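One chain comes next, on its own, written out as structure tokens in the form predicted on its own.
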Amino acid sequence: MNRRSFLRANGIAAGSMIAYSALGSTASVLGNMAKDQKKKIRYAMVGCGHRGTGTWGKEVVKGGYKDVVEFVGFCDTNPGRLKFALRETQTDCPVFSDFDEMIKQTRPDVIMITTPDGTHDHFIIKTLEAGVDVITEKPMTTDENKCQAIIDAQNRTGRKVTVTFNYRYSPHRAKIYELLRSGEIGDITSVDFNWYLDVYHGADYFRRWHGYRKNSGSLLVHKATHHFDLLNWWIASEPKEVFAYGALEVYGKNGPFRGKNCRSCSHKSDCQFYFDVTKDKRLMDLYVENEHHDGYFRDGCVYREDIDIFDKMAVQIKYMNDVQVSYSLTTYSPYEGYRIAFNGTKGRLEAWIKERQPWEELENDDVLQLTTSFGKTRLIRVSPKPGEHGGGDPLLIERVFKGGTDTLRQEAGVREGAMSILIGIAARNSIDTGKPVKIESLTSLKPKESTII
């Protein structure tokens, strides 16, 4: 048995018995706390935008967690969004524009961070230093220096961090993890992974704050952190070296015309990317009604000349266990979804997951195809569950607030959060310099050959 086979075989047994997170996760901590019905989790949130007020606000209330969760404070720089958050969550907890004041007055057990990505490090570190545990939306942060500061703060304070990688929880992605651990295709040797964002969802990133590196770190960090985390989890190793290409060729300065935002634009009838935000009541109530407070337009022009992120990206990743990955992200595809194939020493596991397409799709299930070398092909059908991100969001929320056995190693902490963004950061740096980037050169974390113990 070679080394990779040994690590995989022993990892199956270990993974079925214990939960693992290299630098710790608050999910199990909160789950244990929730078992004591006499004490609710004192829960505060900073960042009251779409994701915060929805997934981590309204959905927590709808999901029946009011018996274990008590909202004790909301913080945002926009007073209109704070009022919206109170309505969405049906609560009357205090609201704050000053984060330090919220911590001081509310004394939370945990703080949920759903602010723009470039500010995550600021709030994570302040929370940890206040002796409070953190739940943060992905990506954990946007560059290597901020990542190192979070690692140092977590080591210094001993507090816990959960990074909410909801894609790990969707049923078909969990099934992929199980099939890879089963050994049916042998040791993984390489992966082909192509992600397609369509001209509606993909364009939306260029309308909003994500269009600037200082806010999102580029889509190699904001969006692809989902995908890189899945790779790290599925492959059960950590990245060693990255090389990438990228460019901005459709959005931004490439546009034939531009305006400030869609509602005020004189090119509405000519622009295929015209977005009528007035048709979405939630976005109107949350953003448009409150844009006079801070000047933020939810329907910003996708052709703004100062957009500085890429809209096409191709990344080569070499893992510590010698797995090679070819990854691409396209943001202007006519359909949305992804294709992935795992090549192994005994076969191949692949899938084409269609999330939205301009044709009628008769197949409701997600279909995985497993083909063994010199053998047969079988199809594995996985029925999606209700909820965002392939049904992952409700399962993630349940794990965070009610705990449970982590047999699939879905919980993620600082190390997992770091290893996902460091691939995107390395890719961005590689595009800028034209050189490959070693992951160990970015922070004090040294990549591991196997993440299963």
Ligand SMILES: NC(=O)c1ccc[n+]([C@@H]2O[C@H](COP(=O)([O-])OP(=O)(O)OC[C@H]3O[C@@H](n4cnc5c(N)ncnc54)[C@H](O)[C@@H]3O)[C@@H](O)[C@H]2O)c1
Second form
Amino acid sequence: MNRRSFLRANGIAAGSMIAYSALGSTASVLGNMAKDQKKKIRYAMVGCGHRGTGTWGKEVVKGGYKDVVEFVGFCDTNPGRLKFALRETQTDCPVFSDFDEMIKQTRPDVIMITTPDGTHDHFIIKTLEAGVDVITEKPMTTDENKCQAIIDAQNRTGRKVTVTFNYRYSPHRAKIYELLRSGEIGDITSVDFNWYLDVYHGADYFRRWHGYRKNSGSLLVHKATHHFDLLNWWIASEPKEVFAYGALEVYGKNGPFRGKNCRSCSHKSDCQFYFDVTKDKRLMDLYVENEHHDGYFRDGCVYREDIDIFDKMAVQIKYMNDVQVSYSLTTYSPYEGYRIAFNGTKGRLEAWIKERQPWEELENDDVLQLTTSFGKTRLIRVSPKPGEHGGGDPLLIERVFKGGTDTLRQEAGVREGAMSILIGIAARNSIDTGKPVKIESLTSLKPKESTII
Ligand SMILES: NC(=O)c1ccc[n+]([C@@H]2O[C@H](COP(=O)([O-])OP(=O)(O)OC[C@H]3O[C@@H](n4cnc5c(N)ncnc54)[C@H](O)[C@@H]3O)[C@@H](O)[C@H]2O)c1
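Beyond the form predicted on its own, can we have the form predicted together with the ligand?
Everything in the complex follows now, all chains and molecules, and the chain you saw is the first one.
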């Protein structure tokens, strides 16, 4: 029996958040609320930047969810982006610079948190304390103390937190999950996982707020939270111990010259990382038009001397069920994508997923290769769905607002949000100290051997 049918069978009102949260379930309760109470979900948002106004704003409107969701308030420290959010969502809801005021005046059912990562804890805890449910963008937060404070706040309030791990929803990743559960490669014993961000997308993290640990927790948290969450989900266990290396060797202080931002830079013609933001209308409207409010440059210099995150990272993870993982993240690769291989007692499942490359790619599908030991190999082709992140975003939005049976365990709450960031936080601490870090030393959560009930 899945959680949804458990609710039905036990006559627990779908809108009863405390009962539902106690079961650890996540997103689809919002869909139930709309259906059962025949009223729209009162939905407020803090952080009206790229992700907030796009995926959780315009795409919600475009996806036809306006009969389920009512935008009741937007909050941002930048008044220009608040205006942009209203335009993008064709909404005229009230806007706020003060988060407490937004909660007080709009009485939302749920608040979407799409501010920079290092601020999530502040908004998650305030929302829970106000008796309101949370949907937060990944990473849930950026360090172990903030993580513990979120765990405590959820325990105290019994409210529900959904962490939006869109990567779980891409069709080829769901297929990997199914193939691993089928047992064809036997028990998973180890995983080789290498993620390559290219010189365009990778560099972009060093242009923006992400370049500072205090904002992003480093890319071991901001970016790798996606990858560690996929591992936790695919392996169906929780991490036990982490050891890591990392360094900053290309961006930041390593550059031969630097400026404040690309538009004002005297090295435009010499710099391979020169980025002309004026060619992108959305970025102009969202950031450049609003620079005068907060001084934030979307085209910041990738060679700023105070950048304090790593640009190459290697992490070893040991899981509670003894699976060993070798993971790496490179941020200046000539092409973008990832390679993964699951080694099992009866075979191997692998993939090289190319997201952008300077050669013509003939294959449109994502191709998985499954080879059984002493046996045969077969290719499994999975067509990406339309939409961002290999079609993951529209499927996630649908799950959040309309519900559905969580057959593949794609929904995620505080525990899943914590287990993914704790690997990145442990890795960061390990790089700083040169020592392995036990996950159980970071928060009150005790990692489990199996996450399948
Ligand atoms: N799941 C994904 O694939 C995905 C993709 C992109 C971003 N994200 C996540 O979404 C979040 C937002 O990222 P983004 O790219 O939209 O960033 P962004 O810089 O475009 O937007 C952040 C917004 O928050 C506002 N803000 C900053 N501090 C604030 C505060 N204290 N109070 C109110 N507003 C504040 C800024 O003015 C800005 O409008 C991040 O947590 C990021 O990790 C997730």
